[in-house]
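Only one chain is included here, represented as structure tokens and corresponding to the form predicted alone.
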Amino acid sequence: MLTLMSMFYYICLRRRSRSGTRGEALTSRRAVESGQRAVLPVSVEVEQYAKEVLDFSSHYGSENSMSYTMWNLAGVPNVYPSSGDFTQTAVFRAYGKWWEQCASAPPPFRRTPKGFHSQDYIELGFEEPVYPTAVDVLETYYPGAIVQIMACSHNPFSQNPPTDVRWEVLWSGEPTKVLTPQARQFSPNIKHINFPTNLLRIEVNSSLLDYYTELDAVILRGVKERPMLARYKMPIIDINDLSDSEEELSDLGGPFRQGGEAKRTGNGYFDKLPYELIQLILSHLTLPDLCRLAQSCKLLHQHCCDPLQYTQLSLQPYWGRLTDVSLGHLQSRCTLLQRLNLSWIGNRGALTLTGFSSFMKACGQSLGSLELSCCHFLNEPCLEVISQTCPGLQELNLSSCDRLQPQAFTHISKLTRLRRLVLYRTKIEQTAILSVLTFCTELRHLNLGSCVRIDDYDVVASMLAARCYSLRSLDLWRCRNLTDRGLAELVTGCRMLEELDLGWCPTLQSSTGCFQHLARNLPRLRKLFLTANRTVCDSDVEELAASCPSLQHLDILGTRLVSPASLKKLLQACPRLLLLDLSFCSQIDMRVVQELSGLFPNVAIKKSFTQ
């Protein structure tokens, strides 16, 4: 019985690639037959801060300031054990679920699995690779976000261009919503792996959170010596592992090869249920499952590789095992392909030009869906092969591609057809968004949040009112030259709109009367976002009660001149407001907020804190 066991663990070691090399499996299986006992040696451990945020793919702060940016996240704590809003901590750009409300969200991809949690993410780069023991993370206000913590077998302070880069996760869980917005030390169990790294990064989902999380600093724990119970205990085996899972990610599709057909055609039952009902079957796995049912039979072969089952592919779940391979194998199968997410994907040299053009090539004649969230890899080729192989797009998404050179967005004015842009924290500059606005005319949503290059936001507005009569949903948080005069042409041509976002935008003074203008223009408002404009005062919200019945959102954070009367009014005109943010309005205390929450149960009010 001993023997069996001993070679079930070998197998199963064997399987898990990342356990160690063969000559270390084969030392653990003989070390289990002996029954002798692994002994640690004596290492010190060490105890670093960050050195450096590397990469995120959001963050509440300006890029030209250190305000709830994640570079907070490099260094030693701010603010802990302290527990509220300061403005020294890293925050991520969104909460709850009220940005999956608005009409601007794009539905959600088919296939996504389970247990894929991750909305945002950053990564940081410590002074000294490590084996990691223990990781610990500063969350000042509302904690519970972070659903996974990943790290790299890649140096990031190295001269060598990365090589056969390598993510492990150590720990991973479901988005939680903590009782109490205190501060505290998130300290998981975490999973020992066996190379050294100084390279982590925290994945979160504050979809559940009441309140925009903050984190203050991240410790990481471990010793430089690779610990000798890491290479000689035995892991606790799971059932989830003893499939060739992460093979078949990086080699997505491999499996559906021709050569490995079954001869025998004998299927079963399946072969009396038609053939749409196979496949509607079929659609409920996720992509690796389908990897693995290719393999059990020619049938089902078939039904796997038949390109109605790709008009949807989500690969963001998969971002750190994807490549060029991948896609290549992929590329049959995707000649229908009508929605494509490819977030976060390709960096540190995942996905090259040749890889991504080839695959855009052969699908992207039916795509009408392009997600490219934080994908580094990309350049003004890569822009240019989606311009001339991707006719019907309407929706693209290079949120947060900063590496992009400016010249490179002059190539989004090809895609005529465009309905959905976003360009969030993006180098675009004023002559190609102009460009851009000029043949994209069909437009329903922009996203310009925080793009610093434009340099006069009143030219584009201008622009806008001129040429995107249909425009639903403008986002221009952060910009900081826009005016009364552009703010007024804006809602004098665009009608439409649904939900404006003019957060932390100084330049707009309500004594020009600009507020109140747009509330009467702008009769369909759903969301308006007033983020910081210290000017805001009882008559624009009194004009936004008269005028905007369907306002759902509302954000006047930091104003000092609304008054809990002319709130009160806005509550029982706009009988459908869900989300209201008075943070930081000095005439609205807790007690207020309290009453008016009991008066208005259905609306969350939000009001935060400082300790």
Given for the second form:
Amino acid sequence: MLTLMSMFYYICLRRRSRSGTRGEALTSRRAVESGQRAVLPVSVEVEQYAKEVLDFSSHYGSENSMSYTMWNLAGVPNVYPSSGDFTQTAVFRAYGKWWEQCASAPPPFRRTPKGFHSQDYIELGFEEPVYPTAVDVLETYYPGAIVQIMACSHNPFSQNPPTDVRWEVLWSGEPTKVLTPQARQFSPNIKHINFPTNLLRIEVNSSLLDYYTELDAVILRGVKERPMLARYKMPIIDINDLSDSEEELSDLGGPFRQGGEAKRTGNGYFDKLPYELIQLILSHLTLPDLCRLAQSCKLLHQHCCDPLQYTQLSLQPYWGRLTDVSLGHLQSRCTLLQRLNLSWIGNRGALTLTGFSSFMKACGQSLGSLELSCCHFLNEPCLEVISQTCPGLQELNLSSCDRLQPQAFTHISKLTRLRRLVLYRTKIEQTAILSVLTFCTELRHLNLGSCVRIDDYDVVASMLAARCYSLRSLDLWRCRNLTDRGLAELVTGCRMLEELDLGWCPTLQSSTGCFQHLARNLPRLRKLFLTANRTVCDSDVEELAASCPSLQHLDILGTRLVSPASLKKLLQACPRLLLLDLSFCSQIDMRVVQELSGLFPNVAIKKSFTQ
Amino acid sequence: MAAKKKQHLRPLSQAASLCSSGRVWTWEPGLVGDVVRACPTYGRLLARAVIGGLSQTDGRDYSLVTASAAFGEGTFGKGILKKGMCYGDDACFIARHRSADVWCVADGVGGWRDYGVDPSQFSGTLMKTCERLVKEGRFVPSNPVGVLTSSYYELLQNKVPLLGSSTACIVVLDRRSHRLHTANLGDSGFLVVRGGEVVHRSDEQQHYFNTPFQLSIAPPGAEGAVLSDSPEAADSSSFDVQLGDIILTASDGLFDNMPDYMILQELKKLKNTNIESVQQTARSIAEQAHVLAYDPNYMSPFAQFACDNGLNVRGGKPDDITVLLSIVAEYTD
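Let's compare: the form predicted alone is above, so bring in the form predicted together with its partner chain.
Now the complete complex, all chains and molecules, led by this one.
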């Protein structure tokens, strides 16, 4: 009897100790189970607003402004509980599916895991590290975009360089759409983690929303001392946590278990299937699954390491776990890589120049498309490596790489086959962009939104007209000094333009006739944003109606000069119109919007409001 | 000399909805106080100011006890509080930051009403934006013009198509350095009174008679026809202040109706540095100006100036009156 008991106890201990290394949570569980009922200390719950916004992927407002910019998410709420489109909130750059529908958008990557929906993110630092018990996000306009909340073990305000940075998902969900655009406090049930944190990351997806979502503040509630488990629900031990994908990704080069060396039992039916069929089956697996499968047997290891499985590689969903080591292990299978997505990866020391350049040297030969959005590890040598190792690169996305020094951009002009170039919110300067435009004459899609260091946009427009005849889409969002002269040259030279974003360009005056000239010269125009250009008038709208029958997206927010009559003409003349933003147009009230929506049900007519 | 002063702190409640800042304390002095206690209350203030001036190594921060009072044009009796700190077409704000106290008066130009534009929208939004800039620390205390410039830029970043124009007079007290930095664009202004006399005064900026310098956003096409001065055109000045200095900031509704000597008379009645007295004095000044504005026979400074320019007018000038009255005291938290 005793032996039985001791054996039973021994087995239980062994099981616990094997899984015991998997987390202190289990240690506490053991403590509780062994009957230690200590007097639990009363933990004071600390409630804090964000102290500082540390990083984000995009925003609506202008750099150096406090209107509609991400910096508004720090501090106390300014608007909540009111609802409406206010300047004091944090607004992302895009919403809905409108941008995805454009030709300038890249096609989605294969093997995107089903649970990954994030399109934008923002990272917030708080004053005190706490064990979080709740996270509240105050959304004040079109809520429902938040898809993931994560916590980091690193203290962003400490002077020490980041070591062993761990990101833990507190909550994740699907993108939703709330029926009314009213303000709400979003407080999901968050997972309890075993490290204190003062760095949160919120990821959003606004694709289901009818207009820009706006966030006012984030509240982090937590306790300073580690909570005793008895006071809280037992944390669900996620099976995904136990099989740590990071290990899979980094374990790839290592020797896999040589099971069955003595007796070759074969792989059953897998041996009978043709090679291509197994490749097809494997093409449906996500990357971590592919890496795990590689460890199962020699045949599947061969299949999973076949470079043909890695013609498209998106590492963005795994941004929190990717390091130089992971890239090193993936290197050997990426020799046929054509499209690579490293967006959001490598921050806080996870990726370095060495790891990145060795990877690029291995796989850059046939690389056609490279996404490096928000990659803050990038520096000038990295861009030099890209220009040297990827001679055939056709697409390059450096969106929001705002820490990249201006000199780095000079290397882009060596990529003469470039067709798509995104430089949103970068520090590129006049000489570099002119040099790029001189040599990259095959450019089809160019995004220079919020590039504040470019001094004279008229010269840039002139160069585009002279060199880039095949330009299809151009994003000049918030370019501060483009005038009618530059615009006139642009539309005369780039006759293939289909998408043109001139939102918040204050120096374009309709009285010069520049918008009418634009409409007459761009018959293929599908998207035109004249957001907050207060001079847009009836004659401009009528000219668009007359000359641009393919128009699909039009934004004329904030003008006092457009009347319902000219809008009716436009809607009648442009049967393919899908999006019409009439927010803050003084002559257009809700009654007119309802009337037009009734007459033209295919068009999404947007009318934002402040109260 | 290390004067040991026992300080009895009496933090104030925010009962008066018209003012925001205000910690004031009465003190029972020890060493030096024995002499000072004998003096009347006003003398105590003066002595304190003297002592404060002597001990430069004091290093204590200054602060303000501020109150505001106002009347929208055409209101009799109580001033109507419209949307917070907006009085008629005037708007103002009082804000505290770690390093500075900032307050500002903006006078919306009424002429826009004729074109269907609400003049109070521009001045109100301008003041709210300035206040937000200050509260978030996006300013340099020694550069008040920067606050106006940034605020004007932010107005242009608003999705709402704002129209209108306004003057602005912004005053910043740098707590540590005891300096007052001011910027004035237009015909609002400020007075600094020390010992019953005006020691500093702002100058009015006018293009023509009754046409002050103004920040404006014009409707498209009318940019040539509408006066629009850059924030850089503001007059700025910096000077030291002492404890007990009284700073009166007001829109032209006050200065056009009440000459300086009348204002000084009212200020002489201010004995205490507590919030109630300051509030009362501000109110009485505003009330008096309001009454004078509607007196048809009174020779107001406005009428005087008009006569000097060849216009034969008499009487007060009905206008929005906003008065911000502050006394320099010591900073307590």
